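Next up is one chain by itself, shown in structure tokens, the form predicted on its own.
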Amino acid sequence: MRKIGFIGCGHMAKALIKGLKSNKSYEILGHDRNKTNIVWLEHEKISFCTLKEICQKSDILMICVKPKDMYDLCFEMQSYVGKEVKIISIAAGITLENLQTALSAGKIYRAMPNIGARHNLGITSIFSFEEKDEILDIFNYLGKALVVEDEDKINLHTSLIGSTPAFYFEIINEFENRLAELLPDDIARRDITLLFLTSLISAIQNGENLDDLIQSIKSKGGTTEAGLNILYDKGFTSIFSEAINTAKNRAAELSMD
């Protein structure tokens, strides 16, 4: 059984651990300095290790700390990491070259998963010059894994796949706020939201053209056209795309910090 050690057990690590727990090919270990996260590991029956222990016991290390903490952590890890251990960083903006310099040992990978991994519906981009089959197996178990040949695309993935769920959640949040104006108290807004989103997924799951779907709802001079015109006039799609570009640029900036 291969051992995967998680260093840093915040939100993204928790999602990855949740998704991997059902895979009996791996034993999961955890390390964190935050007491709340340590309690969570105990609750999930994940073995807690010191940094030295997790580096020495793990076949695969998943580094899930914030970019600002990455280099100090790598400095601590240097004396513990063997040359054959596979080290996966999910930190935005920290380049493969900088990771190799900071760690000076191990086989190093960059991976950008997203929160869908919690339910094995994640999308992950992977970049490395090392052999990738085992790493692909891990992230394909968590959803869908893609290999990118250009490291710059990791920054686009960070924004388009990693950050965009929060943009959608903001839209859904406003949708639910408006539902409160419509629904009786005994009907849960979230139930309606789930039914509504399921209907959207059903509409696109067979590859239907989105423009055709829009036209099927919109009639000339009708309510849908009136609402869409506001979105178009306000530049909704441009704003959305600008948000993606801003997040992408911030990922690039992090590599310079």
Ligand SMILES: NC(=O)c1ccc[n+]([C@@H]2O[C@H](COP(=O)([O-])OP(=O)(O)OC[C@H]3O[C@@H](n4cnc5c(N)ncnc54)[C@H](OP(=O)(O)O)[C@@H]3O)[C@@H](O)[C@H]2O)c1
The other form holds:
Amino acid sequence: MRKIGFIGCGHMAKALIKGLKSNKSYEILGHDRNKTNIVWLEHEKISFCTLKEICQKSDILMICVKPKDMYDLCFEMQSYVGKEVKIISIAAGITLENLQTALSAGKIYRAMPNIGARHNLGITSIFSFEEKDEILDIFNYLGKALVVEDEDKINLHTSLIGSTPAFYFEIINEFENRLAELLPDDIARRDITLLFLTSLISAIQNGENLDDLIQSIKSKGGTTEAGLNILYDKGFTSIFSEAINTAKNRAAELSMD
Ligand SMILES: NC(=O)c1ccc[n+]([C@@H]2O[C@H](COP(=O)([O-])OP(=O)(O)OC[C@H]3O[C@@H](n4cnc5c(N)ncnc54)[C@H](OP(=O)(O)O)[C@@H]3O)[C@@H](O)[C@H]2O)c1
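Compare with the form predicted on its own: the form predicted together with the ligand:
So here's everything in the complex, that chain up top.
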């Protein structure tokens, strides 16, 4: 059984661990400095290790700390990691070259997952010059793995796949806030949201053209057209795209820090 060690067991690591737990090919180990996350590891019956132990025991290390904590951690790991260990960084913006310099050992991969991994519905981009089969297997188990040939593309992935779920959640949040005017009950409201989103998914599942779908709801002079006109007049689609570009640029900035 291969051992995967998670260093930093916050939001994203928890999603990856939850998705991977059912895969019996892997034993999961965890390390964190945050007491709440250490308690969570205990609760999930995942062995807690010191940094030295996790680096020495793991076949694969998944580094899941914030970009600002990355370099200090890598320098601390330097004396513990061997040549053969596969080290995956999921930190936004930290380049492969900087990781190689900071770690100076191991086979290094950049992966950019998203929160969907929690339910094995994640989309993850992988970039590395190393052999990738095992790493692709892991992320395909967690959803879908995409190989990125050009490292710069990771920043767009970070934004489009990593950050955009939060943009959608904001829209759904506002939808639910307005739904509260119709349904005071939280649970009933969430059921309606789920049904609503499922209906959108089934509408696009057949590969129908999105413009045709919009046209099928919109009639001339009707309510949908009136609402859509506000979205267009206020530049909703360009604001959405600008949010994606800003997140992408932020990922590029993080690589300069
Ligand atoms: N969240 C997402 O949807 C998402 C998506 C794609 C990629 N990512 C990437 O995933 C990484 C983690 O994000 P997150 O949202 O999961 O962060 P998070 O919730 O803050 O989790 C990071 C954890 O690592 C701990 N940590 C930091 N430095 C450490 C060290 N030297 N030794 C031991 N533990 C350490 C932190 O402890 P403290 O609390 O004490 O700092 C915290 O518990 C980021 O680099 C981000 O770019 C996140």
